[in-house]
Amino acid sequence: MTGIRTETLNVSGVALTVRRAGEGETLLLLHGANGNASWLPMVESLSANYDVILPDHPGFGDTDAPGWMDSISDMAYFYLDVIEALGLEDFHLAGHSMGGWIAAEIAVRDRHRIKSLTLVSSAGIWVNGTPMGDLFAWSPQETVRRVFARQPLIDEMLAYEPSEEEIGVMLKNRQMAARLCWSPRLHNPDLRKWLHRLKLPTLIIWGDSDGIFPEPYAHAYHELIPGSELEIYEDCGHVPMAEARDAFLSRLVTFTGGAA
């Protein structure tokens, strides 16, 4: 992809790998447990409207984990240091899946620099009566079938043969995700108590066929975050950026453009 540069930012003893592209208002993207694969195909398109920043979380991709990074709370405080180190002000924050959970944890702690928040298929809360999918129990093939809703994309993903290097990164990501999210699985029991603090423009985006966090999770977030907006795409799974790309991009640009 053209126009994307890779930088290293040293923060709190971590050599953080950061991909950056574009100009305009800053959009900080936080990836999920699979690494930056869900966001990376969007960076070039997003860079037409934003100064896009996409880090590899500590323990994921090209960034190594410090010994003290043991929880999503640690990750949230780390990113508050990153935001300060980058000198970000009035920036847009968007997180997918585990990255949405991190984004919510950041914003409940300190929202004053954040202009808007977008949560995409986010982990972080538990909905009684609606079990979430167990990423740590599924085979790679079952994961693909649970993550995506549309058969052509499922077939494409099942047919793809990753390189040895890609397999190594996938294993690294999975190990770190387990370290952060194993118990309790993919949520913080205390987070829902503090989501009322998100008094900033917030957009919640979901797929109606999400096999990891079913649609009731979207409505729960919407009810818990005052004044939030909710967008649900039909025939769409856990990665709206892939299965509803054009609608997703248009909605995000419109929403951030209207954030006061």
Second form
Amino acid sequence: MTGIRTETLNVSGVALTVRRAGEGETLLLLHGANGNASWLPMVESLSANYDVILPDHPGFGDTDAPGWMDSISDMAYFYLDVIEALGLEDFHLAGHSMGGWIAAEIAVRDRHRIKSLTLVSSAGIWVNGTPMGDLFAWSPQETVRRVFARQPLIDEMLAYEPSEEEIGVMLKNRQMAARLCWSPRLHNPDLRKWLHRLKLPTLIIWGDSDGIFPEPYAHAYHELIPGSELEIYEDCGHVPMAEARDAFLSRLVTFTGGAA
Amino acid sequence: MDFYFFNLMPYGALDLEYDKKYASANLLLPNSYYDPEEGHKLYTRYMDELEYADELGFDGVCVNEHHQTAYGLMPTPGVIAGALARNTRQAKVCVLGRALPMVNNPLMIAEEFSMLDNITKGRFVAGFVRGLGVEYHAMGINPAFSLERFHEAHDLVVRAWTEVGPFAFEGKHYHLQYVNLWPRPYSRPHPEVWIPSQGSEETIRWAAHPDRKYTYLNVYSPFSAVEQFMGMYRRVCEEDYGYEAEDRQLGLAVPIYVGETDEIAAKEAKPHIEAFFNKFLRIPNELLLPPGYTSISSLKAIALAKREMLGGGKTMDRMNDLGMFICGSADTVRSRLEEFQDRIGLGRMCTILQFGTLPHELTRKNMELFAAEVMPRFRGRLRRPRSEAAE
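Given the form predicted on its own, state the structure of the form predicted together with the partner chain.
Let us now look at the entire complex, which starts with that chain.
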């Protein structure tokens, strides 16, 4: 892809691989358990408006994990170090799935440099009576059927044959995701106690057919974060970047622009 | 070679058609398939069989731990081992093993094993395992910390057994201010330890270390793989640790069926051993190998090797050829075990003489034939190494 630079940042003993593109206000994108593939196709479009930074989290993609990276809490503190090292002030933060959870944990700890927060199909809380999908128990085929809602996309994903290198990255991502998220499963029981501290413009994006975090999770986040905005896309699964791309892109740009 | 009788205690009354609706007899099979009346009969029967093994002269009787599965009905093997401690006379009582990472306080396992060791006056073998991958789903324990927890829990148990307390144990996963075991183990310095495993180099190196010299017990692998793992154990001892492994350090657990003739044995065993491999041991890879349970590189390798084992559609003949099942007349079984002994210097054979749906009468007959016509041949028999050329 044109205009996307791959850089390495050395922070807290981690050689962090980041993709970076564009100019303007910084938009820091945090990927989910499956790696940077969800955000990556958005980076070029977003780079028209922003200085977009998309890291591979420690233990994912091209970044190796330090031995001490044991939890999402560690990850949140690590990104506070990254934000400081990059000298980011007044930046926009957006996270998808596990990355949304990391973003929420970062903002709960220190929201003052964050201009806006966008949580997309986000992990981090548990809603009693509405179990999450168990992505660690699904076969690759079942995962595709649960993560996506639209049949043509499901068929396309099922037909895709990953290369050996891609399989290696998938296994690495899955391994680190288990380390960070297995138990308590994809949430921090304490987080909901502190989400009221997110007194900053917050947008919650969800798909109505999310097979991992069903729609009640979107409403729960909306209720727990005072003043947050909620947008739910129809016939859309866990990855709005894939199934509601244009609507999501323009909503994100409008929201972050309005937060200026 | 010593002989042990292993009873996995499967839910033998399982409706074998379950797999038309469910992918595995583990974790996802609703417990409405379990009938407590049948369960009571099975527990009674299986414990009778374990006690009978003691009468027949087996060197040990073995139980193990599995959770939320029709494959084995012993989530708490100490319950069975406690009863065996009183109802057996000469056989060692072996718990092979308890899954250390599954517990949040391994001191409970140190205590339980120490009780068994005292009650049996040292006639006890302690097994330590990590648990099957599927059990990390069943018990909600993070598989990515499995190895760390295993090693830390092991160190805690052995220190609790051997050091005078109270002392503090300062670990990452287990942190206890007071470790002061009552009762201390009967055995000095502590009960014998076996490590049942499916063969990873890390486990073999760790078990073989001169500080431990634990018996490595291979479970469910084709004989070619067993030979490779045992060779690795011996090589690591010799080349890296500078000592020669004793035969007692090498053990194998394998289902065996002895009949009056090869034909009778095959006919009687076939439906039950095929149920064992295809129905009870049916586990999809996603459940068997959760992320983090194994290293990424061995994940690929293990997934390939296990396809042979847990993919379903296994025939008795195929399992027999692979050496994952030994079946035939006493002569046939003897000669195969001799070959195992000669080729790998096996010191301990854990016989699984009940498997899958094998009923009580056939299990007893199998045990009797094995004890009368196979075991005696190996009393005092030494390994006769076979060269490659002689094969």
